[in-house]
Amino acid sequence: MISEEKVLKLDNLFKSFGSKVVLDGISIDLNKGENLVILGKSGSGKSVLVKCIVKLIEPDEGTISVLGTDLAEANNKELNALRIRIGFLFQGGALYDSMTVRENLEFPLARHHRKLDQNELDSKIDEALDNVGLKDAADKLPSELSGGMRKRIGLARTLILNPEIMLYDEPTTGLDPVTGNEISELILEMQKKYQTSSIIITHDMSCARLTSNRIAMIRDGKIYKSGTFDELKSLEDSWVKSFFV
């Protein structure tokens, strides 16, 4: 269920690099329960705006708010807690190599949540592999996984610790359409199951159309048209048009 709650805030963004600007006044709003695709062609400033959030990289100008906290004003006790209600999922999953899967999650739950034994770790870790369909893959290594369980892998590890926001960075970048519908779709699970508010970063219009209620299009480092899969599509833009064909 959507709610007009603003979960995340981002008004007047400005990044250059050099004399190269990126993002060039972008403000945004990201309701609660909400999934916002960020659609765009390369280079033009996505995988920026999301580090932006996470405080990755800074802003030259402009403010972020994200669960009620403005991140310019932060120490940094405040960022990392933050941090743990904020879930990032990167291109490629970033497992760790050497760990099996059940050492890949149980990581994150045994640095922030101290005080569960071994028993409640187990629980939790089984029901993520549960949620992403990949309970019998506990005792593996990535290296033994498909690029597409490798993501689930992923997914479920940044799920354990209970995010209230999700960031999804090109999510089904490198897989085959039938296992990137996969992911688009365990995406939605994922939001209703849990209720997450989502930004995902794609240029894959059939991860945008499954898994998006609204959508952003930056073009030259602004929001450029926004509104639905069907609202965009029907529009009249050669630029628009070109993502739908």
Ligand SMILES: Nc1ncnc2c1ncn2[C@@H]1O[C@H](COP(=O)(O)OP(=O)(O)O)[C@@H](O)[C@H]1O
Given for the second form:
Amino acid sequence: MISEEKVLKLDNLFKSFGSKVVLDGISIDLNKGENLVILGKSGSGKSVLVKCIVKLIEPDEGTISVLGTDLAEANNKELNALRIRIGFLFQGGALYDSMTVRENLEFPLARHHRKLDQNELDSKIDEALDNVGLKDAADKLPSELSGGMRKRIGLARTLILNPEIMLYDEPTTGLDPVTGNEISELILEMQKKYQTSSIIITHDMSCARLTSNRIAMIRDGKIYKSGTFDELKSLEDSWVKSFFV
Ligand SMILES: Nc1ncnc2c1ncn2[C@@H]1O[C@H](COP(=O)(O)OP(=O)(O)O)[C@@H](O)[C@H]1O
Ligand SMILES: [Mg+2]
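Output the form predicted together with the named molecule next; the form predicted on its own has already been displayed.
Up next: the whole complex, starting with the chain shown before.
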């Protein structure tokens, strides 16, 4: 269920690194319960855009409102409280190599929920692993898992904190098509099960088709076109078409 309520409002964002303009006036909103895919060529500022949402990067101009809070006006305490409500699956999504899968999940959980006892931690970890179909991998080390399985564990580790907003940065990149589609299906399942609102950055068109309620295409630091997968696919625009071949 997608509601009219906005969980994210990005308004007229500008960001340059030196003389290189990366974001050149981007405005976009995310509705509660919506999967918004951001599509763009490599180096077009997609990762910069999502990093702005968790204030890893600050825009030069423009405003960002997350769950009703203006990031520029939030103090550190408010910012930390807000970050807990946002899950970020980074490009690469690194796990701790020396920790088992269970320990990888327990680490953020115990840190953010200090009141949980071991039984409660264990049951949340079991639920999270079950969500990604990897209950049997709990005691394995990341090195014993395939790339697709590691990606699932990274997803479980993020989702275990029950984020209201999920930011997926290239969740299927580096995976074979079948495994990539499994990750896309998981993203959809999590949207349905937890009503998460998500931004999914990708240049994998299969991921975009499977997961998106809406797609925004970034070109030269601006939103060039937006619409549903089918709307964009039918546009007579050579740049847009180059994505849909
Ligand atoms: N911290 C940074 N310092 C300098 N340049 C950066 C930084 N982060 C990103 N850039 C530059 O911004 C541009 C967009 O990067 P990015 O958002 O990572 O692209 P992508 O769309 O592939 O995710 C690139 O040219 C990149 O080199
Ligand atoms: Mg990127």
